[in-house]
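Below sits a lone chain in structure tokens, taken as the form predicted on its own.
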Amino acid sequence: MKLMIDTKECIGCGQCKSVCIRDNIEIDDVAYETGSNCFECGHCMAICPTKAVTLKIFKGREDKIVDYNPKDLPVSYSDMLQFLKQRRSIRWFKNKKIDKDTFNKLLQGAYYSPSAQNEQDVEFVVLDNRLNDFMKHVYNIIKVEEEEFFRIKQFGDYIRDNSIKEYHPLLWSGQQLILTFSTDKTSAVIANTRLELLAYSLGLGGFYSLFILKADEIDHDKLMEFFPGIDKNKHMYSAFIIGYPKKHFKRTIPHKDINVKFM
């Protein structure tokens, strides 16, 4: 059994049962758990009008519970759309690093992120002091494709002699990198996207690197040698270079039309 149901507070309204997709709750004067296959999504806990339902795994984390009015959204559609319009990839950064407290603020977005089957197995690595070591490790993996991609060739040349190019071919002027690991790609990408949007709200910026991700695609086992503390069943699904923007853009640019089929 994974739920704690306070029978003194439960009014038997059935709200918890109505949102349980695993049929784990029944009502008989008060709610009770059938023990079928709860996957601890917390919907029952989030909808109970009397706070009678809690999950055992969250005991001791009561400070993370926040009440809100679902009809009172903190941001309007137009404000949110404008925020998304102003997001741009940033590659030119100030010579200023992000401190740990700020990173912890960003990770709050990922903390509340959804995950496949509620696995909540997303992990982050913030590379700072070991960033150069990691990038050399990446190059040793992806160099097998440097004849196909000129950027990888530039990357190798830069590692051998960084005086030949003013900026790093993959990091540009970035000094810190966030990597996201998970057993599920969608979970990792959603978590990092939420983190990224919070970053823009704090005056930060960044960009995603597909070339760094190639290291996982080409030789996952070799890549994970750099991260002995992370489960090898998890893959690196996002690589986000982050920092304080040196350049600030003033307007949107047109995009290609989105193809949508309503069927």
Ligand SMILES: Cc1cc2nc3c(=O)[nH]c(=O)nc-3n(C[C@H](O)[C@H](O)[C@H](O)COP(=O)(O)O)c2cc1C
Contents of the next structure:
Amino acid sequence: MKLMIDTKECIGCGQCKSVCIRDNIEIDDVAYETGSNCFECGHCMAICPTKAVTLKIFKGREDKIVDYNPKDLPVSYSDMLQFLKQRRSIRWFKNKKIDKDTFNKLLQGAYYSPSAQNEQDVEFVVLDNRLNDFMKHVYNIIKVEEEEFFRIKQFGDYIRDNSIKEYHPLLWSGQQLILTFSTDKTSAVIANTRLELLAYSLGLGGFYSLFILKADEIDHDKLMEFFPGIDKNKHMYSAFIIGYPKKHFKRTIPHKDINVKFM
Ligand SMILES: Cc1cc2nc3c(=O)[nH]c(=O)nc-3n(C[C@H](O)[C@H](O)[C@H](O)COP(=O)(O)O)c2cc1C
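Okay, that one was the form predicted on its own. Can I see the form predicted in complex with this ligand too?
Next comes the full complex, and the chain you just saw is listed first.
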């Protein structure tokens, strides 16, 4: 049993039952649990009008509970759209590092992210001091595709003699990198996107790297040697270089039309 139901507070309204997708709640004057199907999504707890339902796993984390009026949206559609319009990839950064408190602020976006089966198994690595070691590790894996991709060849040349190039061919002027690991690709990407958007709200910027991700596709086991503390069933599904923007864009640029089929 995963829930604590305060039978004195419960008014038997059935709202908890109506949002439970695991048929784990029934009403007999008051709510009760029918079995152990619960996957701890917390919908029952979040909708209860009298705070009668609590998930046992949330005990001690009451400070994370915030009441809000569902009719008050904190961001308007037009503000949100304008925010998305103003987003651009940032590859040129100031020589200033993001501190741990700021990273923790960004991770709040991931903390509230949805995940497949409510697994909540997305985890992050922030590479800073060990970034160069990691990039060498990546190169040793992706170099098998050097003939195919000019950018990987450039990366190899850079590692062999980094005095000859002004910018890193994969990181540009980035000095910090966020990697996202999960068993489920979609959950990882969603979590990273939220973190990315919060970054823009704090005046930070960054870009995703496809070449770094290649390391996981080419030799997952070797990649994971760099991260002995991470479960090998998880994959690196997102690599986001982040920092304080040095260049500031002034206008939006049109995109190709989006193809949508309404069927
Ligand atoms: C999955 C993904 C991988 C990307 N890989 C790289 C990359 O390896 N190097 C890079 O400089 N930019 C990379 N980008 C950034 C794109 O090039 C960029 O989004 C595109 O040029 C459009 O620019 P904008 O993001 O400013 O709209 C990547 C973006 C995505 C979504």
